[in-house]
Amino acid sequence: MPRLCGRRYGVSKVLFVPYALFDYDGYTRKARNAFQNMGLELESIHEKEDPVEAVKEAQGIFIGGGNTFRLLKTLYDNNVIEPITERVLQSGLPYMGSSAGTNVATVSICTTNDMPIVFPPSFKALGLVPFNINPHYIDPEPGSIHMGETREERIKQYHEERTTPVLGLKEGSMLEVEGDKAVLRGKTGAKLFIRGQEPQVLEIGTDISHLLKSE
């Protein structure tokens, strides 16, 4: 959320959501800094009382990366998954999310690269797009004499067993979404996984909208 973002929905304070990492205090004061250079408050959500009621009372949210399973676990033990979501999708609450943060605003953290060091009571995430996304998304490389799986292997054997579109967010790239239109922004682009169909490579400034449509 930069400073014309900041400006554009009339934010000044941000809520942060440290859960990925472990030390919520350091995590808490790089983030701070940032956001202080973009002419934001950073308040974070470990630091009050009610979670719930920092949600409800929150200008943004911004959520950061780190392990997926561990910020979704947190989100549910903090009874927090409700209100975020309530809050962006009927009320209009500004959100940002990078790496783990982008991937449970998604259906689901299934299509996350994290390892699974602890156990949420369910992968449904916040449901934010009716879709999942892949963040760091890297095609392989030729001539490489990696052994294990590519990143669009790993999205084609998810699609052996759901039906959800994943879109691969190259470094880079970001997805901005707002009502019913969704753009791609940033400096690289995107692959979209369609079950049934070949990948379809996206360049910046491609309107994928229609996924905001997907079941």
Second form
Protein chains: 2
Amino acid sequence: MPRLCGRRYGVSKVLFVPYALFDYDGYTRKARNAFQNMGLELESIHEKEDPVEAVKEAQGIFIGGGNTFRLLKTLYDNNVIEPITERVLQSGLPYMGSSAGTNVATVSICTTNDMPIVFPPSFKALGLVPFNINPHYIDPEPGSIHMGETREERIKQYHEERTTPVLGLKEGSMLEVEGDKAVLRGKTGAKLFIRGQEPQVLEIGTDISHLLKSE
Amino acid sequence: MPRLCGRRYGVSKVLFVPYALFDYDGYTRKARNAFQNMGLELESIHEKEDPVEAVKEAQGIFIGGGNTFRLLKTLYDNNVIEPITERVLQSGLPYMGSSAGTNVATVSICTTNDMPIVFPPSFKALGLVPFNINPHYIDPEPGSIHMGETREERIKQYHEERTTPVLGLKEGSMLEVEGDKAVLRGKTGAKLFIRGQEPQVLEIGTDISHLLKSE
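Pass me the form predicted in complex with a further copy of the same chain as well; I've looked at the form predicted on its own already.
What follows is the entire complex, opening with the chain shown before.
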């Protein structure tokens, strides 16, 4: 995917955001190795003097996974929420996120699976798409006696409070968004939750571009 | 447990807090039936004109489960955080919580498993005990290929940020606190996470009163 992204968008260097994990240096080393193997240079935002400038100069941005609350709080602390949103939505900066980095790309982090280990100033996120994503979406094991809520029940609870659609992205899937087109890629598929409707199972290859038009 | 609680503390009527679920009336009906079967009257805080007065007059309080963020936000919205803390810690009001109702009894909701479906003004909770609890604690299934963090990894991430001890209470366990004594009850046990130490497996009957002395 990153190589594809590099080729398709003329990107040779990616700005990495390691804020979701505690050990920025270790995380950056791992990410740098992986990107170098794909022929892409990687710079981490935490090694740059001015994070806002780093975003302004980036050719492409990759936000990695970890804890979504820590990630969002650190994006706010470093004043890069608006600069990232502006560059992606207005100048088409290629954006890639995994796990927590996917959560923050959406309307809010209200459908993350993570523990609220730190208190961000808001749950409002980058809003690069007008819906929410639940990453690592998983259906309950048949016959489970665990009494905690299932993922589907949690998302239903969210819809008791809000109308934003939620895309449950299963392990091994990704959503590719380009302009006004959004298509499910990967191996496993997704489940789409619209308030007041039965959840829809979505196969790989499904075009969900209509969701980009929701408020 | 509620009957025991009623007998031991001279409680004949319990104040119920249904804020963690969306349907207060339905939740109250269920809880009322269960408590009546145990010989205890149940009044719900949402049926009372003044929630703060209701807390002041209560003989005992039971906060039920659901979504921890919704519960904590509604406790703040109704200005009952301080009154509950004061009555429990200063006048020994019997308090019982399950799931989300257990989370809000601790230092903070930072170790809840729930989705952040609404934004409370703070993650700080009632602070009835000087540590955090992770309810429905579960060890990973051996051989699982799910890539989301395990519960233990999530709690370790919390300890990258904070020093508060975390008690992982397994399904089917409870913590009984009376005065300066805290004992694990139930059927399954718990796992105790202290920052910088290996997690300790705790059997049913373990006395963890020393944790009541931590900050």
